[in-house]
Structures are given as C-alpha cells and as structure tokens.
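Below, in structure tokens: the form predicted alone, a single chain.
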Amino acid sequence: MFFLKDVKYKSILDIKNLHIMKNKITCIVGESGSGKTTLLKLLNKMLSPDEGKIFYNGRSIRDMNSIELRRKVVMLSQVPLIFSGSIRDNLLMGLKFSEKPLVSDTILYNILEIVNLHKDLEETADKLSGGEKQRLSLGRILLIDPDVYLLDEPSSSLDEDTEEVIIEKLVSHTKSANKTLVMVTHSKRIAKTFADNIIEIKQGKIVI
C-alpha cells in the first residue's frame, strides 16, 4: 500500500526502502525521538520529505491532492482533539469535515462500544478524562471509515488492562472491515501481540 524510497526528512529520518502492506496491522516502535511520529505524518502529507518518494497504491503522494489523500489516510495524533459540545457532536464532526452523510445514534453507540467508552451521547465531551477523550477521538476516526488508520500512540493515556481491550477491539474492527492500520506504540508487548508487521526505528533509520 505504501512504499518509501530513499526518503529523508531533515536530520530526523533516513529511510532507504520501506513497504507497508495493505490490509495489515503494522506497528512502529522505537525510542522517543527516533522519528516514529514523523513517519506517520509523511504518509498523509502532513509533512513532505526533503528527498525521496512516497507511493500510495502505486501513486506518488506528491502528485495527489492533500485533502483527497487525507480522506483515505486519516491520522489520529497522540493529543486528542476535542470540540465543544456533546459526545455526539464530537463523533459527527469528522463526518461533517469529510462531507460524508451523518449516521444514526445506533451506529454512534456501536462505535462507542468498539472504543470501550460507555457514555451517553448527550454527555459533555469536555468533562471526559484524558483517556476517555483519547477513545472518543479514536471513535471519530473509525466513524469516518477511511482506507487507512494512522494512529500515534492511541492508548498512551490508558492503563494496561484497558489498553489491551481497546487495541484488541481496534484490530478486530480493522480486519473485519478490510482496512489498514499503521500504529505507533510505546509497547513492544502490544506490537508483538497484535501486529502482522513491526517496524523498528532507531535514530531515524529502519532497524533490519
């Protein structure tokens, strides 16, 4: 699905060759500051490489419309983005931004079940805890239904038991919907348990 060739970004990343496979769970691991988040941002043109090429389904993303690409390849940052209003408002916001039809409350509750957030849709989003806000943001991404999920530490605010439950449900949803998941994780245990492929980055380079 993605292919990176001779990609360099500042002094942060230097990647000779990298394939990220379609319909697979790929985890990116490495020390803090190794370039994991930068790699995610390169995959949907939030950043552009100084050198080299990145291909998405055989097309150079340099030649793709950024908005078109980001509707297919959606990134969730480590810090959850929460809008004023209710949980319902926050879930639907992604659909509004991507100009997709709104959905019923039944579907919204199904999404909340996947992210293990047992709350009423009318509740105010600002009052949620950090971990709950992270799960709400994840739910908004799932609802957009892109081809690729780029997730930067999606469980960083969760305790270990909740993390296990969330990632298991997320992986199950990704596979049943024939999607592609590329996830930065601090946990090698999570990577070894759930990933089809693991990419380790050390000082900006892929560890073979």
Given for the second form:
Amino acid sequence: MFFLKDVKYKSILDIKNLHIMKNKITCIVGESGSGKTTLLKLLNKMLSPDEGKIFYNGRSIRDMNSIELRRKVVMLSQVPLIFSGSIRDNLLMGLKFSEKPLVSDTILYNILEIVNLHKDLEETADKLSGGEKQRLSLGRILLIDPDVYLLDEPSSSLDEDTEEVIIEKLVSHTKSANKTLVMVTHSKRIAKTFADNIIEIKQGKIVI
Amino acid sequence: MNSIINLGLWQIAAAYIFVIILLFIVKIKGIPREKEILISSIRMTLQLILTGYILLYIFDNSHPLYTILIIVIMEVFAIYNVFKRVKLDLSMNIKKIIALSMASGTILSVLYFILVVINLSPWYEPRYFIPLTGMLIGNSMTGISLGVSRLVDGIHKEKHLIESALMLGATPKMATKEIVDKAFDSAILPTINSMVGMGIVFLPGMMTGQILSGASPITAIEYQIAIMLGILGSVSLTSAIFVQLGYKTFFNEDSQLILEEESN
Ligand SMILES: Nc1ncnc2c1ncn2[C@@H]1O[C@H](COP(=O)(O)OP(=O)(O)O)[C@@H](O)[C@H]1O
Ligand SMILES: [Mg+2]
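Structure of the form predicted together with its partner chain, given the form predicted alone:
Below is the entire complex, every chain and molecule, led by the chain shown above.
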C-alpha cells in the first residue's frame, strides 16, 4: 500500500526502505521523540519529505492532490480535536470535511457502540472526559470510512482495560471491512497482540 | 447668515491652554508622558498647517494628477499604518495581501461613491474627492487592522485544530472557516457600532466641521448619512477581500499549514 524510498525529513527521519502492507495492521513503536508522528504525517502529505519518494498504491504521492489523498488516508491526531457543539455535530464534522454524505442517527449510534461511548448524540462534546473525547474522535474517522487509517496513539488517554477493548473492536472492524490500519502505540503489548507488522523507530531510523 | 467666525492667531493660541493643563496634570501625577504630549501636539499642528496649505493650493489648481497623487500618498500611509498597528509578525505574503485589499477595496468604493452616489463632476474635484477618500481609507484602515490581528492570531492559536481538520480531509478554506468569519466580523463591528450611536452619542467630525463652517445641518446630515454608508461599504469590501485572500498565505500548494516560527 505504502512504499518509502530513501525518505529524509529534516534531521528527524531517515528511512531507506519501508513497505506498509495493504489490508494489514501495522503498529509503529518507539520512544517519544523518535519520529513516529512525523512518519504518519508524511504518509498523508501533512508534511512533505525533503528527499526521497513515497508511493501510495504505486503512485508517487508528490503527484497526488493532498486533499484527495487525505480523504483516502485519514489521520487521527495525537491530541483529540473536539469542536464546540454536540456529539452528533462532532461525528458529522468528519463527513463534512471530507465532503461525504451525512448519515442517520442509527448509524451514528452504531459508531458510538464500536468505540464504547454510551452517550446521547445531543450531549455537549466539550463536557466529555479526555478518554471519551479520544473515543469520539476515533468514531469520527471510522464514520469517514477511508481506505487507510493512520492512528496516532489512539488509546493514550484510556485506561488499560478500555484500551484493550477499543483496539480489539477497532481491529476487527477494520479487518472485516478490508481496511489498512497504521497505528502508533506506546504499548508493546498492544503491538504484539494485534499487529501483523511492527515497525520500530529509533532516532528517526527504522530498526526492525 | 454669513456669520462664520474665522479664528485668529490669538484665539487658536488660547486653545493651547488645554495642552498646558494636561502637561500640568501629568507632571503632578508623575506620569512620564510630557514628551509624547508635546510631540503629538506639535505634530498635529504642523501636519494640519501643511495639509491646509497643500489643499489650498490643490483646490485652486485642481488637476486629476494632484488628486491621484494625494490618494496614492494616503493609501501608502494607511497601509504602513496597518503593518504598524498589528502587533504581530507579518509575512511578506500577507503584507502584500493587506496592500492589495486596502488599495482595491477603498478605490472601488471611492469610485462608486464619487461617480454614482454624489455624481461628482469633474470626478477629480479635489474639494470633494480628497476628504471623502480620506474618510473611507481611514476607516478601512481601522477595520482591516482588526481583521488582520484576529486572523493571524486565530490561525496561530488554533494551529492544532486546523491541522486536525486537514487530517480529516478538510480544505484550507473549511479548516479556517470559523477563524476567517470571526476576523471579518471583528473588522466590520466597529463601523456597525458607530452607526448606532451616530447623532446621539456624538456628532461625527465631518458633520461638526461642516456645520461650523456654515453649512446647513440638513446638508451636513445628508452627507453624513451617505459617507457613513460609503464607509460601511469600503470597510466591508476591504475586509472581505483581505480575509478571502489572507488565510491562503498560511498554506502551501500541498495544503499544508505553514507558520513562520517552525524553528523549535
Ligand atoms: N514542526 C517541527 N519542526 C521541527 N522539529 C519537530 C517538529 N515537530 C516535531 N519535531 C521534532 O521531531 C522529533 C520527532 O517528533 P515526533 O515525530 O512528534 O515524535 P514522536 O511522535 O515519536 O514522539 C522530535 O525531536 C520533535 O521535537
Ligand atoms: Mg507523537
């Protein structure tokens, strides 16, 4: 799905060769500051490499329109983004941004079920706890239904039990829908349990 | 009817007593502002005397080139004033957009105002053209300054929100919509508010001047209404052009947010 060749970004990342498999779960692990977030941002053209090439489905992403790419390769940022308004507004915001048709409340409740957020759609999103906000923003990108999910520490503010449950559901959802999942995680345990491939980054270089 | 009192030298000099009173007050209170008060009083006096004689000359020797020259000078001053008023670092690109929106917004409004609303002939008649343009430019300058501050500040403060929106597939326009709308709103708000108090809370400077120099209050009001609407149009147009183009300077052709201080 992705292939990176001699990619350099400032002095932060230096990647000789990297394949990311289609329809697989890839986990990226590494110490904080090693360049994990930067790598994800290169994949959806939030950043452009100074050198080297990145291919998506065999096409160099340099020649692709950024907005179109980001609508197929959606990224969930490390810090959850919550807009003012209700939970419903927040879920639908992703569809509005990616210009997809809006959906019924039934579908929205299904999504909330997947991310284990048992709340009313009318509730003000601002009042949710950190973990709940993170689950809401996860639900928002599931709704966009892209080809590739780039998740930057999607469970960092969840407790271990919830984390396990959410990731489990997320993985089975993406597997059954034949999606590609690239997930940065601080937990080696999560990576070992769920990943088809593990990429470890140390100071901007791939070590495995 | 013709009972306009021309102020004599001594009468004007007597008005400076207010400056002396102010100097006295700050001296007693120990507020270190004497220098600024003196300099601004002297500047005000000299600038107005100079302007008075320049206008006198231009009124007597009316020529389209003079009118255009004065407008250009006013525009340039106004644009630099915007740069100075906005207490934020501005990129070269956004400065260009500010200049472009000021120039195009005010000139379009002025032309409409002069040619359609008052139907001036000849169009460059300096007695009308210069003060009217000055008022439109001055007010647009205030409006756009507020809009620029709000836009630049908003984009820096909401950096993470904008980036997250981009990651969800938003175009730069969608990602900054709220900030752009707020910037436009804060640019036009002072003008809207000033219309509310007009004539009750204060008599606008132009109207006061006209009445003092002998015009009928009704004539003065007619002009004041027209000029107020002209100002509204010019401020809106200038600010609309600015926000429409301004937000784009924060994105590159790959729709990536680019902020100056990326050196951390
Ligand atoms: N915009 C930026 N400009 C320069 N350096 C940055 C920028 N963003 C992050 N960095 C630096 O790049 C390195 C990698 O950051 P990041 O990819 O966020 O790491 P991780 O996600 O693995 O914690 C860090 O040393 C960080 O300080
Ligand atoms: Mg990170």
